[in-house]
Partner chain sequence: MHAVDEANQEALRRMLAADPVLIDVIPAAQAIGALKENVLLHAGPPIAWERMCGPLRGAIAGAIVFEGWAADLDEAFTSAAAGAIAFHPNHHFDAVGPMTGITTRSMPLLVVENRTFGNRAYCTINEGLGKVMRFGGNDAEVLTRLAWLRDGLAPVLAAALRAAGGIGLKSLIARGLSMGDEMHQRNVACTSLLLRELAPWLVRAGKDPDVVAQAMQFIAGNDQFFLNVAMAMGKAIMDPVRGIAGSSVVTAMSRNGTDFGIQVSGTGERWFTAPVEMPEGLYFPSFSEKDANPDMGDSTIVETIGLGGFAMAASPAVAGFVGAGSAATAAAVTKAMSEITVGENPEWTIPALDFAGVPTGIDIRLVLETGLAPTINTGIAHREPGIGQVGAGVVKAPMACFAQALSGLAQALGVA
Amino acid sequence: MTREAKPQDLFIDPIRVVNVGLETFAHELESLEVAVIHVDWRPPAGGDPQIADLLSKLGS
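Using the sequence just given, produce the structure of the chain by itself, in the form predicted on its own.
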């Protein structure tokens, strides 16, 4: 028989975070001794949908 999970069960193991984008958020977590992996991600073409569309056609 399985028991129902409770909210406090989320914090039995240490918290581990994957941070995407805002590097300052990753630094803040590190200062709190939270294990964090930072992914330096930015939208393709700086977020410009027209340029992103043109770039996507280069690989075709």
The other form holds:
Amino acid sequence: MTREAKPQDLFIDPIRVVNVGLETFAHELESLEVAVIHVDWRPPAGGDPQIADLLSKLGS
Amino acid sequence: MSVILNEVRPGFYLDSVALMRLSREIAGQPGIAEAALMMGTPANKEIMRDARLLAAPGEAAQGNDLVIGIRADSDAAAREALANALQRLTTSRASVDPGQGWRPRSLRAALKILPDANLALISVPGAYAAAEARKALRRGLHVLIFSDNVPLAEELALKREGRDLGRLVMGPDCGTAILNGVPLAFANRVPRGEIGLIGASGTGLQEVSSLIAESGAGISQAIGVGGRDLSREIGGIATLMAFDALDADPATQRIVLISKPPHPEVAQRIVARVAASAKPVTLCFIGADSLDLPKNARLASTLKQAAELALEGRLIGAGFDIRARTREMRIPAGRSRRIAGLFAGGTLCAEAQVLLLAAGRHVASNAPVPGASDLARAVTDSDRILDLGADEYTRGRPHPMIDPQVRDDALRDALDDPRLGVILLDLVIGYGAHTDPAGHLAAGLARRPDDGPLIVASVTGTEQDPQRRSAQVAALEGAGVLVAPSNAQAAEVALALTGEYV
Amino acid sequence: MHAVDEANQEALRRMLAADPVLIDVIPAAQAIGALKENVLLHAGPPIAWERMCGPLRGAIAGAIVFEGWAADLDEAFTSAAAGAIAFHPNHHFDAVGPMTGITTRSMPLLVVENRTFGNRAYCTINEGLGKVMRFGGNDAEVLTRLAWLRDGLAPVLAAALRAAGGIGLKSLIARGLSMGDEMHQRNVACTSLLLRELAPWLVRAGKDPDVVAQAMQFIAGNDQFFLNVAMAMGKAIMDPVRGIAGSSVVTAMSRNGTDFGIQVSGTGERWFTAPVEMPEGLYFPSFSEKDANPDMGDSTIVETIGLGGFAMAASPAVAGFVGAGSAATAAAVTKAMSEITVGENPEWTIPALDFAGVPTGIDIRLVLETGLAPTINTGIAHREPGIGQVGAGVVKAPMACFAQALSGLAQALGVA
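Next, report the structure of the form predicted together with the partner chain; the form predicted on its own has already been given.
First the chain shown before, then all remaining chains and molecules of the complex.
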């Protein structure tokens, strides 16, 4: 059985970051030698709210 | 005669900070009255419409289209600025895509590259932030949501889901965290130590963690929870989870909680949880009245006091003698004792208000603490203490911590005010912040007359930050600014200059 | 797991379980009962004569003459315009065809059987480069070659395949990927591998050594010979994936030179179409973008199964058609496509990507969410009929198809 996940798990392992949004945050973490991967994020469905709504209904 | 020129680039996305920086550059060109580059969402188009930057092409743009709006004195100036903007866009794009290498577009793809990632740092526009946060939670990540404008119901749903999954949801509108010594979003380089911080306020966390660092101690973790966590609706979900985590963390000996005053029901819940802990706790609810507290808890009225209590009584900036430093300084003749506060940090603004109110002054603010009045109800001799990071100043513009130019207009107005006595400023450095805010401010103060208002400031940050605190202080002092060791002491200096420091 | 994800896992399972084998070459009328007189199949989603592009009309006129339904091209154009010919998409009859994709009753079709599911799919034989019917060519040279394919090549090829008991394609593709093919723009390795396997059977099957020699010379001299085999294979793999309730996996992508159409598993046979885009690429000397026809063909079935643009990393030589053209660019394309697919194919791997499997099973949700349109490697036809291929490059599937398909799927699931 897996141990129940707790917030303080975060204090044990080195921080490894997925950065979604402002790229400067990823560059700064890189400069601190923190493991980080930057997501080249764009608005889903090209910013079309109707499509975005359908996507969420279809489990995306 | 002004000309409005629009250009729409369909499907061209750049992050908002990049666009806002570009907007300011273009707006600063000769002959240009105003300029903005924004994604064509309804909200952005409204901003552009209000700024008289939207013509028919821009009105027709969709959310995925980049809209360039330029208002200029002449058609030629507008066209030149547009050409410049388009060229900058191409170059910024090229620098984003070095060598056409692949960069993941989705969290799912990113996690294939970094499968053991444990934290998602989310700073996409608010309307999209909750969806990204939910994906991250469901893939087992803790989440820090820097984005603001996330609907309250979404925040509640995310925090409940995070609680069920045992995952921290820091934010939305979480500006600061320091986890395992790693500064995230807007944060400072602070040594590890035994003080654990929880903050609903980004600049509050930055000030307290920096003051602790500058006095030689360190922090275990600094956990941001977002400005609304202690509201009645959210009920302090993230604060309580963070408290549980720090209470269980053997590296954390003492805990500090920083927030504006919580909803009374939430405050009760927090106090009850604090009472169940064996660790000493400092509660810093800026602007709150007294609270009934358990014996392991103390209430701090300012950020500085919170740091001092966490340091078990060690004084911050003890060598800084306010009376000695202000003895030779006089408000120039003909000027009043009125103080204008121009703050980048929201909680720093609140802390200053609390201290001025405590000295019996009349304070007005766009973000008034209890006892201060709204700007609309300011009277002639009111101190106007402004939070320039608030929505009304940052709509469509970068935060003044990122781009100190945002404060320039307000500073110019204050310097031009013939009756104003003292200008009170904060300067927040560290990761996420501008590379040299003091240099920018010093340049703006360079040619002011000798009989202008006196200028007092503090620098929130540490010697280990990329901007180096001492270098920033030196630049300000070189520009004739009196720099105090903390924001609270800067407010006290202002009081000393107006004769109310006791 | 969400119901759509479960349905997509089933779609992926069926794709990976496929066992495509090239078994035969037979006349189209024998393969497809509906191919009577004056019935013609074309590439892409359904389209009426009035909206057809130049090359498609040109190829149709050529095919009408080829079948003897008209005495010459002028008469063929007139009768097609007058409604004398019934047009249907190949996809409606278990078939696919490259570029214009013309299939008529006497043309020989490659037969690929998916032995796991028992279904068959068909494609015409590749005519080679230059002036050919798939690029709208229709003169005597084109029709003479078609006649030779029918009367010369097809019988000996059919006999060889039958004698061999079919040629398994799955491992052949795996080897081709490791030899630099992506099976759309580049098929030189797979063509060679196929010929190597066929050679002894061709020699035994042929009564006349000259015919055998001509057949082997034709295959060896046409680096794209295998493309049509890969297309029939793609169709044979994807057809059993159709009709899985709730699945958002793309089962067909196809263009007719005017419209780009996709079909999605959970919405069955419904086409979702949008105006086709112009390819970007390199042109043969003396040609340019001005001469190009918009994108055409059923060959995008190759991308639908994870090859072509999706396997770009296997084929740095093809990456020359995509912008910078470095091996890193090729790898970036494949990695990007892995963001819009349900999984990877562990049997079709790319050495240059540390043997990552090709991205498999396009999920329309991921396409819309990431804004990454499927990247398709394609040939470029001249916009005037009869001139032929003028270049090669890449084209993106239009986003609007995927947006419509999402609405269609939502309706099918009752959540729209």
